[in-house]
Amino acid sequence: MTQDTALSSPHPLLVIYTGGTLGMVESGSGLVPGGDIEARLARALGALSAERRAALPEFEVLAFPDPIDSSAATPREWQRLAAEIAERHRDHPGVVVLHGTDTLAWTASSLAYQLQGVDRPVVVTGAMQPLEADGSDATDNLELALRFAVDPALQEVAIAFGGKLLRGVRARKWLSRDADAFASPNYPLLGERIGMDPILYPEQGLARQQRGAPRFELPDYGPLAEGGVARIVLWPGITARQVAAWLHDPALKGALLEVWGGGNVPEDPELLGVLAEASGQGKLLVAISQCPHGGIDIGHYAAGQGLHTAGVLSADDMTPEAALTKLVHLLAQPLADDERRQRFLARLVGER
């Protein structure tokens, strides 16, 4: 993206501040989400060199009145954020979301499902250190996000962080403290910073892969926000009783099972019976591998045949964040069980 491209839009970008480390300030009990974010962003960007400032697009800021640490986010926050973007996106060439890093990949994945077919950039970013901290990565990440967010060739939800642009629904927080915190284990980068320029790789983007008019889906996530979907990670020695404690909960509508290797579970008839019973009750069960790289092939090994028989669906090489937020998204809609299962197996936003 050239400087001229970055500055060509007559309308400003929209920057939405939700909270997170980027905007935190010191308090008596440690770092807490801070306010006055518009002035603080202006000061941080104003400290850049004249050349870098000249390449920045104009933007306006929408600050949520109750910024949070992202560890406190729930599906209700995902829904609220998507609704704001859906309402305002037509007035801006792109949107930047400032978010805490701990659940940033979860929010980005959820936004991708809710904003299917978005025809402009929605770029989520944050920082490992606050704006005003010595050596902070916040300004660099913000600058990268702003410059990618004005590129019309980017037409999906992405994450800009540590010099990289990743598909939101393919990204994970990989490192707990490093500035290069995010990775895309099973999909190439959408772009990256080379020198001081953000370079987009259009061949990797949804604009080339699945185009169509925006078809936003903004269901009510509220009923699922408190225990409607579970994430169950298998461990050696797990029992049917322990799995049943999750799946027998009447409030539970679906579950993500993290199984071993290429799609294996214990050959325990009682455990498999619990899974089959939940599937028979219309609960949507899906499986991914505990291995971060590669996907699963349910039934390839004899130890995985039970999953297929029990009605558990394969999530292939999806991230846990993408699989669980897809479950929430589909279960929030009034779909027949067969259609919901088909849509989970379909590629909606490049998540599989």
The other form holds:
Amino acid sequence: MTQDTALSSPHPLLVIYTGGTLGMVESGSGLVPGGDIEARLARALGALSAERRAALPEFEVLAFPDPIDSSAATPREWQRLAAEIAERHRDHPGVVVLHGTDTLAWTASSLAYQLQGVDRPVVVTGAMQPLEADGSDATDNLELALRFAVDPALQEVAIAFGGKLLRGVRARKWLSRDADAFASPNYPLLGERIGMDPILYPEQGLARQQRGAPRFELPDYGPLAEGGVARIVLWPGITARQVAAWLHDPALKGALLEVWGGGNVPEDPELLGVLAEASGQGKLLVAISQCPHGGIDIGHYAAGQGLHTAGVLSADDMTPEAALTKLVHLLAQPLADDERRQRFLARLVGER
Ligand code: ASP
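With the form predicted alone in hand, show me what the form predicted in complex with ligand ASP looks like.
Zooming out: every chain and molecule, the one shown earlier first.
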């Protein structure tokens, strides 16, 4: 980005382009990730008013050579992205990640666990429409992300989208078409755009003692990406046999169960037996509610007691994205079962 369009700083931000609609172009078979991203970002930002351009920080771009539609992302992509950030972040006041919206909340959640204690902003953003589309949200989101990413008071992984700044590990893609696509159902906003300015709410950020010193954990997610975790959503009529088909898989190391309301499951001894057997084999089973708002309280109803007995842990009010990426993160490390269970229940990065 050139001097006349950016605030001059000895240390530019780092912008990492991983793919997603923001950088997509038309192909014969629909939108596909496009290249030449640096020039395209500069063109889009260059079209902003002089006042808005003057408020932009400088940045340099690292474009992944193989940008993807984020629907193709796996834990391997989460690992690769965290490794890039871990290696390069010290040379930059903050990092912006350009990512597809479909699995953006999963990536942001995973980054939060891998980059624990990060002492500068890591802001993930994307867009519902490509940079060059008429009325696109891409430039606004990029501008917001860049401006939040130079605020030293932001020291965690966040998502800038649709005028809002959300904690990465609390956010979900909520709307499939609207520009205001992301929500944080169980945690307040970290900031938002008011007028043209990004306003951070520091009291919502991770407190210093909670954040701790940078202590990145970058385990190899490769083995877990081979079917090591599953997400099982209950429905009325689900059978023990169906759950067993997931849990008996020898490759499976842990599973997220999405149960009823406040933490209930069918009182089916066979089903509970399957859960208990998997727990007994050292598989880490955790539960959240299918309700997007609120947490669970396993055992409040008799219909939930079985989860306790089967050794299923409460993921309380975590999002499915936060709970599953935490499973991947903990199962990828050589921890004793007890410690892994304790760490799942602990609040590592403000995820619960
Ligand atoms: N399929 C796209 C992606 O996730 C959607 C988007 O970016 O909005 O990469």
